[in-house]
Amino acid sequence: MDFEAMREYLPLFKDALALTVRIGWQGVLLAFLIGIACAIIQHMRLPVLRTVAAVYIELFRNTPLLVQLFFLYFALPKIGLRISAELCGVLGLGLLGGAYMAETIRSGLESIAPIQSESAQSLGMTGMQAFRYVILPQAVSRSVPGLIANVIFLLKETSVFSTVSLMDLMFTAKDLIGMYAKTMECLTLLVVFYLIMLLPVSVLGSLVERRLRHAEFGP
């Protein structure tokens, strides 16, 4: 192991890190603004979105990133829509995101008792309020723990980056790798980065988790 290769090298994986965690938590909130939306959309049963929300659902949780990423890059253009290369990483993590995190919020929304919208409603608060103050907070809170799981999920489909040209940490790796065959000390590099960027996520989410449940069942 060359470590002074890796200390070299360290100034790279520091940029690369940066573009990867701004990029990847854009798409993040991109995809959990699109799966509220979607996943309020279907609990309204409201006709045409419903129909719409349900076919992106499906397309998207259907298809792999690499393959949305190449559409939206390279096909786009073809018909006049070119977008530059974070654009383009934004878009296709928050469009995947986004069909995840509907079903997670949907699902969290099924778990609320109709109950507590018609007890909500009996208090005098309209249809709109009820959800908007009761149910939504409550599928939201029994939601984190899948919401938790798509961020990491996300985040580590920041790999596929690299094939749209962006510096992301597997560019890095992948370019450094091919200039100065230092595969041990580059492949390294990648997983303890990568792990400085998702160990947080994890445990945070971990805290928070048991935070909620604690809230909601008590000690």
The other form holds:
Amino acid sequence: MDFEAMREYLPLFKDALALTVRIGWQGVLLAFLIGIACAIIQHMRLPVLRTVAAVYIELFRNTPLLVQLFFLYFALPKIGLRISAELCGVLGLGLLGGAYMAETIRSGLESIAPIQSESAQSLGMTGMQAFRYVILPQAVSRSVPGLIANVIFLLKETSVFSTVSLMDLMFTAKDLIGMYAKTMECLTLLVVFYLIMLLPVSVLGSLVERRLRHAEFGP
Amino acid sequence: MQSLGLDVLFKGKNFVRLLGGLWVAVRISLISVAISIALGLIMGMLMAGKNRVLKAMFRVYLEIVRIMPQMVLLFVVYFGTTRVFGWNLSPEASAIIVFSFWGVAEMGDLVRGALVSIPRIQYESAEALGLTTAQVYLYVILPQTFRRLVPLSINLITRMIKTTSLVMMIGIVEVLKVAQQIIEANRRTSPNAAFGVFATVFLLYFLICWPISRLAGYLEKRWA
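How about the form predicted together with its partner chain, since we already have the form predicted on its own?
Time for the whole complex; same chain goes first.
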């Protein structure tokens, strides 16, 4: 191991981490927005929009992010839609994640037995109140493990951004290996930096999960 | 407006080549899934047991797999281990190693979850009827876990197929790579081919994964 070289590469990896985190959280945020919107559309059974959401969810859940990115980055410019690499990353992550988030939220909402909202209404709550005070808290606590898993999955998926020439961690490692052939050093840094990025999310996630379990109903 | 590449797609053997590339991806994931299911079953049964050391080791293993992007693992195995140990690993072999490493962990966790979800009374009743431990598993527990497992492992297959798109990064010529080659080869005659070809790849992946995930969803509902 050449520690001198590793120290030299460190700033490059730090920049790459910053870029990965920036695109990562923007993408995750977009995914949450799209996911919540789709889940609401499907839960309220809005006509037409519901079909659009269903088609979108199936399309993006059943294709790899890499293929989606290639489509956004290389194919769309051919019909006159040019998107910057960074926006491609955010969009790709948001569209992929949105489909997953929507499914998780929807199954959380669906898992609440109808008797819950019926009981709430027979206690004199309005539909809105029943949703806000009875359904939503339970649905959220059921969806959280899935949502956290999705966030980790999305942050992991950022590793494919190197293919559309975004200088993320993967790109930096590949580039440095190509130039200096210090394979082990670069791969070690790569693994360490991914750990720095994802370990806190994973630990925080399991803490939140444990905390929210109290909101669950039943034995 | 020039053509969007659909003519390129059907020129010569291009479409057959694309399908060949898809087969490479599917083959890698099927082999990995087979290995994952076999080893994952053993793994899960060990994990549902009481050995604390094994459990702790499995948690660490699972956490590594959950946190590390598959692309990083591919690079570590294909470029890293070959460097350190000096052996020669084909890209396909590295891909299968990485996907199995990932799949065994996921499968093991699924099996563990399914085994734990079987009420204890099932074990106790079976034993009270005089079945040996092997018989308890064979005739009582495994048939029940099987129903919960099948939809989940089918889902794992689609996830593997989707992830195989990454193997292009370690030099395997699969469907995306073939698509790039076709686009490059026809750059001068039809510069807009990227649209049609990548759209086709997108659809091909969808056409493979969608029926499989529908099947998983159907079985999940039916056997729940």
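Residue numbers count along the first chain shown, from 1. None of these values were measured; they are calculated from a predicted model.
- In this comparison between these two forms, the chain bends at a hinge between two rigid parts; from A181, D175, V191, S107, that hinge is at S107.
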